[in-house]
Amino acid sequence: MPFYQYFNGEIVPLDQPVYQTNDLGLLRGYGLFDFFRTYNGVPFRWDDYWQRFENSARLLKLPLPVTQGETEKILADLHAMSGEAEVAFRFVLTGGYAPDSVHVVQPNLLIRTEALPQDNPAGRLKGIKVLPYEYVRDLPEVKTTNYVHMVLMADELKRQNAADLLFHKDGEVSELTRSNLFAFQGDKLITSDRNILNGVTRRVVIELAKADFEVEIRPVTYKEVITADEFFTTSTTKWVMPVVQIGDQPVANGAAGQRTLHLQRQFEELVARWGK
């Protein structure tokens, strides 16, 4: 069955055009999004994702046209219409149509149903390479639609067989383009708390890690990362993904670390039983 999308009160086929060309998301890049998925047919950590979406909208001064309860009904309808056991949802909230190309009149809300993203079992086992990139996102707490640096570097990432960019500036790391970062120093796990998007998978991993490790949530230096015993990244699509190389430099021995793999297994067990 085909996927569907919700746009400003209507559910239509996913391939139906919905935006007009004077939307502030197109003209000014004024928009935000969020992305999450189901496990066992149940949206994962729905309250957390909604709160983050709500916070992003508040910071961009965009009023939400629907409540959380109304959105739950929309998600249930879209999921049922897809005919799929598991789906992903992408929320997009833009500044809407602006006659003067500047001022917000009424935001546009799009909710897309999508096929689940391809996972990367080889990457989870062997780890990935990232490239250091000097940059800090503007409005990092907002999941904006601005991914210009990732797109600009896409060919270079491919050329160097790298999976992502590691953002750093003034000796401090923040995040990857689409995920949060963690580093192990022995049994101490550190993760950045500045200039980051507050990832939901990050929150879950912190909750899991506290049972077995000392967890420090604080600014993290670039030196701490490149000299770490283990380094990994987390997101909705990456889950817990070991990072084994930063640019030309391997992390420790260049293999996925046992502590990282332990947290990876814990996360996989959690989502396997989600909603049951």
Second form
2 protein chains.
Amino acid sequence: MPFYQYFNGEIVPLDQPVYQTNDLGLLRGYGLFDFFRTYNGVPFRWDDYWQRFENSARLLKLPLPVTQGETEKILADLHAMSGEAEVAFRFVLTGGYAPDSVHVVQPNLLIRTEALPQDNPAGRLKGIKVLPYEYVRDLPEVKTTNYVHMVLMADELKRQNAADLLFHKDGEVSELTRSNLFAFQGDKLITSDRNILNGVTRRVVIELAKADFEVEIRPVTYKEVITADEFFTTSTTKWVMPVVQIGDQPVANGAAGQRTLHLQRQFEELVARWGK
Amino acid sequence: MPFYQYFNGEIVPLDQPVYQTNDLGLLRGYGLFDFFRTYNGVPFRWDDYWQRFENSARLLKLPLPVTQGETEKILADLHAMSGEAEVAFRFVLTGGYAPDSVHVVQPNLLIRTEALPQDNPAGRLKGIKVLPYEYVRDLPEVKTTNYVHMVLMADELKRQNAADLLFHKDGEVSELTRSNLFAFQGDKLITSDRNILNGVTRRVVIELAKADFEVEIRPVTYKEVITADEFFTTSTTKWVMPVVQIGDQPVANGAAGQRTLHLQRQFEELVARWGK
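Can I get the form predicted together with another copy of the chain as well, since the one above is the form predicted alone?
Full assembly next; the chain just shown is listed first.
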């Protein structure tokens, strides 16, 4: 069944153009987004995603044109119209139409219904390779639409049979292009808290990990990840994904670690029960 | 008369939505642009602007869907349809529609016809105030659509009665948000060549200045601009614009400098003759 999208109060087919071309998101990169999905038909950690979306909007000084309650109704309508059991939603809030191409007048809000993203089941089992990349995201705590380096490097990643970039700068690691990072040193789990987007999956994994491991939330050095016993990344689409190679170097013995797979199973059990 | 825009082979009214919402320019900030205008009905330094546009596209690995010759015909049509003697053109090239929201398949090309921008005639005579801002543009040699800091700071600039931001980092200055910078030390004119976009107006001003001044093209320190005898900025819309105040500090005696105004007159004479 075709998907639909919401744009400034109206629901239209997903392939219908809606933006006039003087939108600040398009002309000036002034936009933010969020992305989440349902499990068992129920949006996962909706309050967390909404709060993050609100936080991004506040930091870019964009007033939200809808309340959380109004948005829930929109999501329910879009979900029902899709005819699918499970869907993903993408929010995009931009600076809106700007007569002078500089000043925000009224933001534009788009909510797209999307098919569930491919979640790389092979990568979850065997682990992925990442390429080290010297970069730190601008305004990292805002989920801006700026993913220029990810798109720019997409072909090079393919060529090197790598799944993602590992951002590092001045000896410190922060994130992958769209996901947070964790490393095990024995039974101690460390995860960066500087120059990162606060991932919702990251938060869930920290909650789960605290039952079985010591968790340290603090800046993480590049050296710590290349010498880690296990290394993994988390996101809405990746869940808990082992990282087994950084450039030419295997992480530990180059296989997905047992502690990582333990957390992955716990996460899978959590989402399997979601909404039930 | 209403303006029109070209999008992927078709010319439609300027306010007509044309992009589907999975364009990488909108969703991932993967886009570049250029902006130029006519004088006496003739696009100013068209070859220079086209070359810069080509260069930006090459650096973002986006194949151009049109040749320079084809584009000239499109510009002529858009200009004629506008019914205006003078127009501005904005090119926007984005990563196009991406089913996976990551990989470029086919770029989208938009060419907007726009009214001539307000060019702040008061600022040209009296000079403008800028606010120092610690930042360096990402991929500075590419005219990407990323102007997040400019939009984010727009209200603060108004509040402080300032016209623009002066980007500096590690003791070096690079640009204003959309324009290049020059400083006079006596009869020596210096302009930055690092972390900048190669402005077409900058190039023209360097050509003009060589007749009367010693021109040094090299990195410029923050200290050099705050201690300069004269300071100015150049762009397609600003022409040669004196900068007379940086934050709370006046530049020299706080008035537009004579050498700057000399170059400004020369630029004005050049564009007044353009195409004749």
